[in-house]
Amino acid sequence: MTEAQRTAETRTAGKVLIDGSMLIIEALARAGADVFVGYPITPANLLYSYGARRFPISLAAPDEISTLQWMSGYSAAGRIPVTATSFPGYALMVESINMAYMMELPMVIVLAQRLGPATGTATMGAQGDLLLMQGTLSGGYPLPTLCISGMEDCWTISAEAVRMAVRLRTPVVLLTSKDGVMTLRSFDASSLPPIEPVAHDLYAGEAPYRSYEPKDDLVPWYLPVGNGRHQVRLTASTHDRGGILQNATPEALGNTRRLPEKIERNIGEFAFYELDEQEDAKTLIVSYGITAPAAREAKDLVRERGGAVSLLVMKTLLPVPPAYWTIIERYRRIVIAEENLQGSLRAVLFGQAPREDVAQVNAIGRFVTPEEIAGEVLGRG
């Protein structure tokens, strides 16, 4: 056991003063991620620092473009790479994320949100990047995006991000924020469940390996390059199931159509959310990420004041799991709380058209407060 591992073991043994970054990195490592590649950027610096010490392999890249390129190489070679960044760095990664998505390379990108636009305020949190996740991939394909909504999620959802990346052969974004990764909290780490490491679903057949031949779940078997048994062809250009570059042949276009289908078909396995329903409630609060604690408190305030309300905290953001629509359809009114001006989650769920049954509670440069959410529910918004 390395010194970093011994330190992490101590810090997850009981009640400790800890930040979300430490829990995220430790959970990712225990889940099987074994390479950290990064370029430092606020507010992801603690993730960078912990990752460099905790992972068996760590590399300091000269920039964010190199970061994703190196991660793609490691992923092709059988490793499970991780990086951490914020909006300016993620913007530089977009082309390479598209490449990794097309090549079906598992990896996890931790995105610590900060106030924008542009470089904005590096030391102030926000929830401004959800629509960027929705628009990262050319063609509008779904980029799997999970979101941390509390200290426990730093552990459990981080581990699920690794499992999702490996299980679906895809890049996965783990969305958090400045306040979630940099704030020290007193936390009972002994309550955290054990994490089992994941492994690639390796091809074991005797027939020649076809890199993009799908199984029944539409996810192809995996083999690393240099495996000694089969040739592995990987490409980011339009290709057939064997990885041969093609233009607009039926097989190649069918393979491209499979990319979103494999995510959408299997999203139910990764539909993580928190639901607190009250009998006879007609209003549902919907929130995620750093605003979730305020939404939980607002739910309690409404009930204490004689109102009826339910709460949905979304931890799987993209693609939107069908289970959310089943929940939402049970309510006459939806109140969406998030720390941005434009209402990103509202746009993802309901588009741009105004709806009388959907209300927003928003803020920038500060947290959304429980009183603001409760006031909107009770008709004082």
Second form
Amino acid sequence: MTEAQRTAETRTAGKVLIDGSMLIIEALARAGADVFVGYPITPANLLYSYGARRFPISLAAPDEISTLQWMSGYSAAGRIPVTATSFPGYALMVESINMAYMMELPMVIVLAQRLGPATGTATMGAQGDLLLMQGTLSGGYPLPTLCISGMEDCWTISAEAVRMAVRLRTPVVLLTSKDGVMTLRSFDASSLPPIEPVAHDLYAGEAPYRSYEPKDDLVPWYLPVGNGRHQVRLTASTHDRGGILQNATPEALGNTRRLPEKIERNIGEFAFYELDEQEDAKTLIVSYGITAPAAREAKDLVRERGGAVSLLVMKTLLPVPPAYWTIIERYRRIVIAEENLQGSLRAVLFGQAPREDVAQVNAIGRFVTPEEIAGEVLGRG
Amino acid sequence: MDKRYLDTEGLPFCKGCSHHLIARAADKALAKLGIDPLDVVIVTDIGCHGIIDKRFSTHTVHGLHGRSIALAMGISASLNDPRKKVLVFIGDGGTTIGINHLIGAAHRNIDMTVVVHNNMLYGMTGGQRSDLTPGAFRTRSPIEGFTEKPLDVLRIARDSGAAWACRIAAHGDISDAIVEAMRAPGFALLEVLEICPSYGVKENRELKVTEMEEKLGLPLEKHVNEHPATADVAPRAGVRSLLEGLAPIPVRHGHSLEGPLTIMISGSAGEGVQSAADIFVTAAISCGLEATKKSAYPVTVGVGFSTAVVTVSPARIEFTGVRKIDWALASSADGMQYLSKHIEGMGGGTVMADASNAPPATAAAVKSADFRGAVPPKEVNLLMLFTLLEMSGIFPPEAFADAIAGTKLGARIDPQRLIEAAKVIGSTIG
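Okay, that was the form predicted on its own. Show me the form predicted together with its partner chain next.
And the full complex, kicking off with our chain again.
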């Protein structure tokens, strides 16, 4: 931590009036991200303006594809880039995110969700993009997706997103929504834990470097292009461990198989969630993101009314950490609350098939309310 | 020739393809520059030219179709070191797809050399035309939607701000052109005219590479910009924590709230609704309250309504949705228009409105006064919030006054005058 950071933390002891965007950008920067590539899109504009101020390198990109490509270039050359967008921009980034995933380039994409489809309503929050995260990568591979469910998460989960990106050499999506990044709140900034910057696992060997030779944890060592010690080869096409394009050799297909395995094997290290279990509860409320506050209040409402209920707020959304299944199996009934019509988290967890033991509480154009969730729990609980 | 850079054994191109010539020329150019292979990053793209990277001993990055210039932009800007050279190989198809990236990098004069392998068609996919294919060049694809005149990437690069741009034919030794491009101070584009041997030769049997300038109307010319404008991409020193300027708000006052209270205040853009609400929230925090504030306004921020939703509470505010509106304040016709649907739905609480705009039928108590006649338009929202404090007593108006004094408004607004005005109005309508 620098002297300036220590001073800043001292000065901010006590309540401040702050929005989530400021906490997110500050946390990303403290965690080691050093490049912000942005372009204006609502509701991510505060992230853009703070990013421009806070990062040592901040660039205005002309479009969304350029954004992801520039970020990939920065990431290939040793930096840790960040952008902030919303669905319309993310949609245009998809091919380039596939490239960054294939090249194993660390970066963080903050996605502030808004009401869709298409341009929808830019100034209205939503949770409509989770299935897009699940389907971003051709082949259905898991794109690490973390989700912010409150002001404290703006700090801790953002920092974890950087750590995850660097540690696993992968793009990471940090999911939030309009309310999560734009609402001003009283907040005790003095309670924020310190954030240690992360660094690449740099290859220090003498033997020629192979960009995709995995360590025991399936994550390859990192070296930036342009370094004077070893040649670095990166490619978006199917490739061998040396980064040489191959059509479908066993080694190349093995490398492709490693990409999801790398994430899944290490997801336990990044399984972030909030669990409030009540003895004898047979119903579990599951929520995330901007519906999490309503779910927390719903849990309290149910208990105040004499009901028993537990709450699981998922902050790691993709890949689904195995720990969630262990928790879910303990309950007879699951109530999933989210701000979309179709039930995206429900689909991620349980697919499309109707199930007696899974209920949904959904809304668009407004928050899901605590009363609606509590009503669903108590109505049939 | 020094072969440190390119393994020329079994180059992956078709017999007769000029990509051989370009690859060998790049090898020779790097040798002429005497540069360490690890000081070079070759960025390639989709297309036949792109499969050359595995033959180079430099760093190599093989990206998406049409995006290599943008990818190289990030690499070059990150390295930001004139000793490091970024060399981009792209085809005419890729150039077509990513023409905006070419414009963007040239416009910023990002340090890189782009070699456009213009073999007049998409060779890897069957010989389709690109935007760089002249009308006089025949291809197998009967696709429409082209003019006789191809995109002139040379002039696009030049006009966008490139340091150097040149078109040559793939004939003889072109290594000096690559050397010159790589020595240019910033963005350099070298377009090399070729004829694809697999999809171009049969359809254009009479055409020779050396005749392409004349027969296809592609002038072999060079543009050197002696004074290119270059974007600064160097890291900034001394960036500061965003939290550094964020002073904690000391608790100096008390409050009388026992539960959460939600206020919607709506007025006209430019009359200080948002700043009034921000200051009000700051004041609430100075009274030991928790607070949230959201905004709503049209995308054209300078016209129409401007609305703030404020919730203050003695306890932590978890859910930030509006359960019920306790106070609805409309300071103008725009504000009343926005709030009307909310006011209609109020089952209780208080509506405070400027007398010029009557609220719709509501179960809330309606309090109207001539707020706009009492103070200038930019102070009317502050006055309404002072009046709310006067009537509700949720926290002392002095807390609001102190908060105003702590902002830029403090220099030109006398809060005491607003407190007095609020007392007068409050005693009238309260």
